[in-house]
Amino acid sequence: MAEIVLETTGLTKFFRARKAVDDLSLRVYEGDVYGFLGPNWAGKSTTIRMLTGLVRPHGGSARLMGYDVGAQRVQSLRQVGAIVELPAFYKYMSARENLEIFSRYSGGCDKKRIDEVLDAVGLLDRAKDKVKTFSHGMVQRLGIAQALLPDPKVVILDEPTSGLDPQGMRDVRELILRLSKEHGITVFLSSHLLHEVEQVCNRVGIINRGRLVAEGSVGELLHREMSIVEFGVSDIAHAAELLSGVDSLKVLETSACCVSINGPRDCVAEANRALVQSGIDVYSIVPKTMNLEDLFMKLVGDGEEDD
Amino acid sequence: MTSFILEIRKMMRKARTYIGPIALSLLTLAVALGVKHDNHAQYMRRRMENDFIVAGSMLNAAFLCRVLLEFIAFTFLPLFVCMVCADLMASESADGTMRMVLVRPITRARVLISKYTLGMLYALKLTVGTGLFAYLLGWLMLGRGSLVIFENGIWVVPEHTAILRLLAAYALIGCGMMAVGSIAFAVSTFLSNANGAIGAAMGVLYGSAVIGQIQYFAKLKPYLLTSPLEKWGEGLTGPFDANTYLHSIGLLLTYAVVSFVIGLVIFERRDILG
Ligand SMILES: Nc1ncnc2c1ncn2[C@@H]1O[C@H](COP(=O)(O)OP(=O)(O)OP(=O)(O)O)[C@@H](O)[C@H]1O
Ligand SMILES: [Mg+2]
């Protein structure tokens, strides 16, 4: 098994009576690279300020490398580069100067890393200029730049390609991948943008209102999850009040030739013998695939219908 | 050491730590020159000079170092240092760039100690450096010599006292500007807007001057940010006693001290939401 490098433990926090995050147990394993899904206002920024030490929980814990943030928070940043919502920088410098400057806050390095970080967000030719004269997408791509530089094992990324046009949405997917797959970095990224965390992702935790609603891999979420599956039967208006009976799942729609249902993995088995038994033909069982929008829809729209 | 020199490069790079020198520079200049061309200033040393002897020019370097501090001690000066003092902290949290410095590993009372420290130097020198300047252009326009000063009397200091004397002065005045710059400085930990702490830092200095007129308040009136302060002038104009400058100086540096602690904790505990 993978060391955890980033764990969460009942984190929770308030704003006045809002609960923002609430009792958040999250688990990052070495050479991840973990998608933190949520819509606005979920508590993402608000987990990632707690997990860099920026705001102390009101209730749990974050450890990141092995030490609590809370009790050991240098220690515990030195091999991590983050991101905490949008990426500041001194604007009356240029960005060169910026890095040196944040550089030296981690220990410091040479000129040479700093050109590599640059070079891989592509804004070496633009290292002289001030931050001030920076477009939104070139402070953004600094920013990772910024988190790269002190060669960390754990990147924390606060929605890492918002403002981006999609040549730079594309450029940082395929830095997050390279980072990854050659470097060994364990890459944390929030996101609200299912696609991008969909294919760069191999797990997600899905929070809403605070709340994780769903942790694990993303084929494992998919299929554990739910699926949705087609039967195509004889008999529709007896089929959909037949498997309506059945618990653990739910008919979604009926039309002329067939019942979409939505349930677990082994109830498919068991509404097809159910439907068998009763008499009725089934011709075809398809599966419909889901995505992660699907389950993403599914999960925090249940979570408002609760409120 | 390393982030104290951060801080000194940040410092470098913005306008508004050369606002204060270069204001109070063209200030001293213009104090020099009302003196040199002030009829009424003119017309005493003529009536002064013919009664007794004083040693080289009346309206002299010594004099205009006291005349500057009148004027700057409890307005320029303090503005200026809050300027900065009030910037170090707010500035980064306004700007967000805070929140960049504190996801690396450093501890926050690193940070701010850096900070102070910094903030301290600049109001001492920009105090003790504007002295210097007043000394110097003095020199050049006026000459030097014994510092007279007329209130309650006439008092006549030899200019190797005066300068002695001069220099205690500013530095009791020193002193008094760390004691406000670090109340701007321990606002601003927790404000993320300079203004709203340089407001706050001048609310306690005119505010300790109001109060300290007031009858019902006598008995806090020792205790006072505008007490030990207004005590710059008194080995100046009467004899020197050393005693009554510690004493105020220690009570300056209590202010600066306590309001660093107040600083610390309270940046300690905050929570980065900028
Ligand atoms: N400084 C603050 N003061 C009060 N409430 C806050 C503060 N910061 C965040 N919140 C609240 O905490 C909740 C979570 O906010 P957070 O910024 O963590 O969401 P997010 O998932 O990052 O959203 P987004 O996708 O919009 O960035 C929200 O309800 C928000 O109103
Ligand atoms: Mg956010």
Second form
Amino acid sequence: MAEIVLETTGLTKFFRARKAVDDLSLRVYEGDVYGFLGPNWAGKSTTIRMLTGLVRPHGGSARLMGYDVGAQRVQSLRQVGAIVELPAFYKYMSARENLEIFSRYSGGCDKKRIDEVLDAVGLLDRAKDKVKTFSHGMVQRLGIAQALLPDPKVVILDEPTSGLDPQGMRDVRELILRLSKEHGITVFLSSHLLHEVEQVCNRVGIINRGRLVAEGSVGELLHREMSIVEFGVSDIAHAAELLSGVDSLKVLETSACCVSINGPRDCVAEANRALVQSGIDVYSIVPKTMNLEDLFMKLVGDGEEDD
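Rather than the form predicted in complex with the partner chain that you just supplied, could I have the structure of the form predicted alone?
Just the single chain follows, nothing else.
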């Protein structure tokens, strides 16, 4: 069994009378690229602030590399790099000069290490250029370089592709995969961009209104959840009304000739039987593959709260 490198147990945070994070318990194992998912304002950034010791929880605990973040903050963060929200740099200094300054905050490092992290994020050839000349995507990659300075075993990234164009997203996605595969770094990635997460993460945790609603590998979660089936029928309105009344089924959408439902696999036969017995012709039954977006919407819907 892989070692647990990041763990929360009953982690809770209030803002006045509202729970921003509510009894959150999750585990990240060595070697994971773990996607921490949720709608905007679901509590993701608050969780990361507690993981990095920037905010104290009102209940529960967080552990990094076996150390309690609250009681042993220095030890817990010694092997951890992080970007919390948007990285900030001195724009009129070069990339190298910025990293030299930030390295001093964590005990300092030599020129070779700065070259290594700039090379890892694809910015070595721009090391002498001022940050003000960098694109948003390059600034994000420089932020990851900063997080890599202490040669961490775990990197925590808070929305690293936020505001990027497709090319910038692709660059960051490929960088995350390289960190995992070539450098052996465990990555904890907070995001609401499901397509991006599905391409890079082996495990995910989904949070909604501060509570963990699902955790596991993407494959396990998709297999565990209900299936989506598209029925081609003769009477769309009647079929949708009828299926809405079947226990354990949910009508997702209708088109000119089809009704899509979400439900346990063993309810498909029941739905077909109900349609036929009601005089509705069934022309086709087509199972649809559930992806991470389908799972996410099923679990969290479209409700959002302030973080």
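Quantities reported herein were computed from a predicted structural model and do not represent experimental measurements. We call the rigid core the largest set of C-alpha positions that still match within 1.5 Å between the two forms. Residue numbers count along the first chain shown, from 1.
Please say whether, between these two forms, the C-alpha of residue 30 moves by 2 Å or more once the core is aligned.
-> False for residue 30: its C-alpha shift is below 2 Å.
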